[in-house]
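So this first bit is one chain, no partners, the form predicted alone, shown in structure tokens.
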Amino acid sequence: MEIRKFENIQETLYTDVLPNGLTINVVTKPVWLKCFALFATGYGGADRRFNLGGQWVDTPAGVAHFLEHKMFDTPDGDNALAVLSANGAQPNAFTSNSMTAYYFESTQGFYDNLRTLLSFVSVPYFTPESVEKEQGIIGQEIRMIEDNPGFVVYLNLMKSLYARNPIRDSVAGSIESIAQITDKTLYDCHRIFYNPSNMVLCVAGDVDPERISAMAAEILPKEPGEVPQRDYGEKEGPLPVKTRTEVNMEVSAPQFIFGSKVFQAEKGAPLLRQKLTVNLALRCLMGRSSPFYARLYAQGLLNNDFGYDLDYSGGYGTIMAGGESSDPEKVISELSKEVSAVADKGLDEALFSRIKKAAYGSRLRSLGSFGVLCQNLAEGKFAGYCDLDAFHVLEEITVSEVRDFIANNLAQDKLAMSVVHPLH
């Protein structure tokens, strides 16, 4: 076992890979009472064709999704939720368009727990009538989502954005496309994604590492399995494919958000560069210290709901940004103008300097949060690097970085919007 000290932040990291190709991560934390569990899968909605043994597949919208939901029944009749939470845990999961994840918190009792999260996930269990049932349940919750002004305006942004990436579609799917989905799909996605290689489980607290390491050994396969080749279509090219998505729906103040996508760094450093480069620039730009966000603030256009995000997923990462205004028209015309500024003139040393040390404070603080902790090990393992890295190579960023990111990235040509304006 690999035992890695971070002095400037005092964590202690450690790493196991087992002869079945699991990796773990555990971050001790000494005397605090709470524990936390993530295992995780590098498997989520966009990953719809792969190849596996020399075989390309592909699979219906939706899967990734769908087989998060049925993960928790098990052969016996019982509900691994319910399990759970009999023994003190807090369960849940959620599927991204390049994860899925199963997750506890507790403060007794963990590794009953433990055991009984890598044990469910693990084994599957589907039937055809437990499928059935389940298209019944998620094509409830996929109308209710289509029925969303929040989902509607972003699924529009990422339809104006890419052209074929599977990303441009809901991670639930289709009642259509749901409709395929069988108990043979669910057993043979799971056999290829819930290998042991494609997945880690990372843990924050007072915990043995050993203990862990030894204990997912014992219950998880034995033996490694092929990590699929993922195919997301034709590269995308830099534009989007259209500038603006506009609908109505019954909602009380326009609704809006733009993005542009960004070319994904090499997996490993460069990737985690670029995400921390990506974040700093967002934060410089558009975040609440931001004069963009001060001016429009006044000026009535933006409120206390505005924000940005990045996705990475589908072999590219996503910017996103949005909110409610009267005028979004006008909030994306003086976003333009402050990139224009940017590319110009540069950024102000003085504002860079005090985002940066923000950032670096921010992130600092999530250390204390386990969910964000363990989420982000395990989504740095699944790009090629470890998130606790991060620290140093914040430090290391410079503001003509983060300006000519915001340049050749956030101009007016690379930006779409989609608005839900009100019905009247």
Given for the second form:
Amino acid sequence: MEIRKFENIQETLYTDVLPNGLTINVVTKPVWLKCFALFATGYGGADRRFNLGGQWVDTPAGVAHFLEHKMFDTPDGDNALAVLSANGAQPNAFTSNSMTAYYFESTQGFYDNLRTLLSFVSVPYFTPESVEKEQGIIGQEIRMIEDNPGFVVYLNLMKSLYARNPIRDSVAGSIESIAQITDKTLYDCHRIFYNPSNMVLCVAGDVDPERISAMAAEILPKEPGEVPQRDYGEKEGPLPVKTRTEVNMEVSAPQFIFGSKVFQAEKGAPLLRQKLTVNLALRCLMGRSSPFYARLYAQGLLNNDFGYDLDYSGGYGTIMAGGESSDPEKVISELSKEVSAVADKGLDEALFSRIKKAAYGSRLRSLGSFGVLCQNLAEGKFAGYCDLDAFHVLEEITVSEVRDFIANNLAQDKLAMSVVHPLH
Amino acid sequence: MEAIRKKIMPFVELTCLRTDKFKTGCLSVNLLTRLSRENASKNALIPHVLRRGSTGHPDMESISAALDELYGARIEPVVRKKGEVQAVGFFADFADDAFVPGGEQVLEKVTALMGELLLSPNTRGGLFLPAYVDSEREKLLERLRARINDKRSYAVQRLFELMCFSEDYATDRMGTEEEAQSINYQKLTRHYKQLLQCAPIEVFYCGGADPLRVERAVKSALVTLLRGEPDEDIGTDIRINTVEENPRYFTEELSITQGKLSVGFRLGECMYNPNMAAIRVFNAVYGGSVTSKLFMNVREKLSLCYYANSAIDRHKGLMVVSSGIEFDKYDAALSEIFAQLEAVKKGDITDDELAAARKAVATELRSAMDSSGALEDFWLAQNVDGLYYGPEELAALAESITRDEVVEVAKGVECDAVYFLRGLSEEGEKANGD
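Please show me the structure of the same protein in the form predicted together with its partner chain, now that we have looked at it in the form predicted alone.
Let us now look at the entire complex, which starts with that chain.
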């Protein structure tokens, strides 16, 4: 077991890799009442085509998410969600394009809850009847998200940016695609993607790292399995497929997201540095203290809902920024002016230096959320870096790196925009 | 982690929680006022206008730059509704001194900036800048109109508007479009001055600093605050009985594919002398947790809906059940929601259900102790109600609640109104025919 002390932020990280390939990250938090555990596989909505014993297999959209729902059924007829809840834990799960994660938070009975978590995620149990029933429940969920303008505006952006990549489709799939899922599909995908070498366990709380490792070694399969090779389709071009996608829905004012794709840096330290650089770039360009945001807010073109995000999945980074505006076209054209100005004249040094301080403070704040901390550690494991290194890497990033990123990745021709307009 | 409460100025109370647990501390200042249809929008608008500029930091860009320098500290307007009390002000969170390179004293600087925003706005001739008021009024209107975007909360809001039509509670925390539209910079400045004089103020701090240091910082930041006569008319009117003998039914239509059902209840007699721990456990048994009767039966066993849960407003003595259903499942879902409540009333609660509900309540309360934001909201609610026990005490009480105590709460609960948001008639029929 490796122990790393991060003096600057007063955190200690215990990392263990079991003989079966499972990575365990534990951040010990004395004095805290709650413990948080997240058990994740590097398998998400985008992992639809993969190599199995030399053969390429295609699966319908929505399997990873469907599997997440069904994993809570246990062979003895219980529902793991209910078992954890009955023991005082607050359990939940999510599926993104690149990850499926099961987690709980509890203030008592941590090791019992951890045992339940490790057991139910590693033992699949599906029947044709239970799969059919779930098709109804997930069908409802799909309908609900299709009514959600925030989801529609996001998915239309992905379809505008990418020509082929599976991240163009909803993680939940469609009513039609999930109808093709059988209990066999689920067993196959569980066997391939839920093997320990493709998984990570992250824990934060007042816990004993040795005891956690011992429990994981006892419960989980002994064989490592292999990390499956995936295919996200032919490489995407640098420009969007379509620059505008607009639809009408029951909303009060236009909702918009614009964005661009980023060619992912090599896994490990370069990828962490790229993520932090992009974050600084977005903060400088359109954060709360940026001239762009202040001006557009004062003009009534943006409000407090405006925000930005960066997501890595399907082999690409996707930059997204959006909110509500009476005139999204004006917003994107004003941003393009800012980008040109940065490309021509560089970034203001004073702005850059205070943005770095603010980014440090934001990261410090995120350590207070065990959920965010564990999720970041899990993402880091799948991407080959340690998220707690971010605090010192952040210090090393230069103003010219950020300027170059802005000029190369956010120029007008790289951007696509999706808008949901009101019906009336 | 004991809460220390102290009156530091005329009707200004400071609640301090000292802990080294967090890397970021939080500080909030809340002006309390009666929630009313006449003034809610003005009150809600004030912190947003103040956040636009002060004498020392005349625009948002300069405020944001100052906050960046304080290691990304945040000072954000907050507008909350606690029963029929509206609380408006600012919430700040910021890096604790121990984690700031160079050991800068962030607390004093953030508190001073918050005081400046609250008390020294950027004005002309003593009046708010019309440009700031106009643009924030438009944003408030946008937020009010945007409530329809989230159909789930919209259906709950519409239920309360209809169910409590003659009570202040019907008013949203942001007020109404009608009132918001009538606001101008002169009217708002007058209202602001009156609010500053009359509103009781609750200040809350949680973090690593000594309470005396916090008190000094807050007093120094509020030194120019002039106090008048306190507004005594603050509190929540609790209605014990339903408005009519039988539930009132409301249906509205929007272009949506999934129906939203909201069912409103009065908690009834338990509100004469509320046992908050029992009320919370009752809610967890009935619909407030994933082991609840609504979750296990309406969602899991009968697959009648995608979600179904209940929530309590303990200030007002209300409960709402919120559910997402296919349009044609309306009758089945509603009768199951009522049937599960009847089961609780009859004491048809298994030992496992009761134990899980107690644990869920205790866990939620104890988890709040690990979040400065959750502690802040908990203590604001306690202070508004004049209750002075902390989350740990309430969690311990919840763990000893008996079946009889849960049934005692349930017995008084009566449905007052049912609201259903469905698709437009022709689309609805099409969806039902699928």
